[in-house]
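The data below hold one chain only, encoded as structure tokens and taken in the form predicted alone.
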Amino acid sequence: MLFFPWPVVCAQRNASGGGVMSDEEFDSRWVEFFSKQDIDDWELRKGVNTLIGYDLVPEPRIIVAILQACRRLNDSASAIRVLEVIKAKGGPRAAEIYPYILQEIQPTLDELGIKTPEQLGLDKY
């Protein structure tokens, strides 16, 4: 039997007890991340990230907002690879909303010159 002379604390997390967010609060403060005009690749990357890692497929105004901040940047590579996890974000349910997804920015990327991974073959493989 093991005998400890000091207490055992056990760690407690308490919740912050924080109001919940509205849809439109959610998109406006991811809008606002991606349209700072001094936001660098890292920031880029880093909320690309934590968006994605979310249990939702992003909103066409945010998507807009990420592929100026691309253009912004000289990164396609990067736009390209947010068109491509927009589409597997879909899941199973990816030929309906990635369209939809697609007609809705399709302006923004007329405007920036940016292709789609279709357009430039990646989904070939």
Second form
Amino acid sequence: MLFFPWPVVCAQRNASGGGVMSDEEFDSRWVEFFSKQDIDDWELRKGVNTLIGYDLVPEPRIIVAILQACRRLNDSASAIRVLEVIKAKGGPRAAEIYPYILQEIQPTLDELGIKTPEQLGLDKY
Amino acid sequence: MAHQLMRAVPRLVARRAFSTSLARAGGGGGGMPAWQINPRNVYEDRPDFPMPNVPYVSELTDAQKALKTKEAGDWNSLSDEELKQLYRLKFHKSLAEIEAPTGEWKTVVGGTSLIIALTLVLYIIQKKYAMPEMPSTCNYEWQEAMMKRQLQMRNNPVEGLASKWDYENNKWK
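Switch from the form predicted alone, shown above, to the form predicted in complex with its partner chain and output its structure.
Below: every chain and molecule of the assembly, starting with the one above.
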């Protein structure tokens, strides 16, 4: 059993004088953002670009929400892109983190019919 | 190294938009004149900006449009090839391709070496033909004689030069 000292150093930022956000709240807010039923293309892109700017790997439930948002927007390409970038966010520990994430989101991948970049050969150059 | 510094500067300052928008002014701006193109609405592959502002291919052929309508249905019905095609419509390079080694270092090292080599050639030509003669005091015998004189007058006898000379045996200690 792999031991993950989980690198969820969540955005407990208080640079602008706001309070510290707990991990739970951070996750919930992002899930809520992506769960908006009539999310539009710009919001999806903005959300993903912002989220991957943080120094953390998003929780699987946030990723599931993103994938479902892609589904609502009929955007399979973005879903695959998101998976690629999640792997990249794992950094030097990607080999541990990415399989875990895939394992957690596999039900969603199967349900929505999203293939991973590895399955499509997009992880080669 | 110089190359990378030069590249970093526009990235920090004026953003990539200039070259991309001007380069695509003909076809990428939807026929608009270059000065009307919003620099944000260009496609760019960046590992830290995975979802660019516009899709890579925005003018679709009929076959591609048909694929797009198929995408609106169940994705399980899309084959691998179709998924890849949809990906390539939206994105130019995959993340792996963006970060792939370009071999640019060879150009940089080669170019730098070439310039240094040219400099050396110029220096040699200069030394041979343009520079005046070295002073007569710069040859070995003269230097030896100078040092002998220093030892004769016991220069720095305690801690310096003469302290290292063995006067009884006439050699260095």
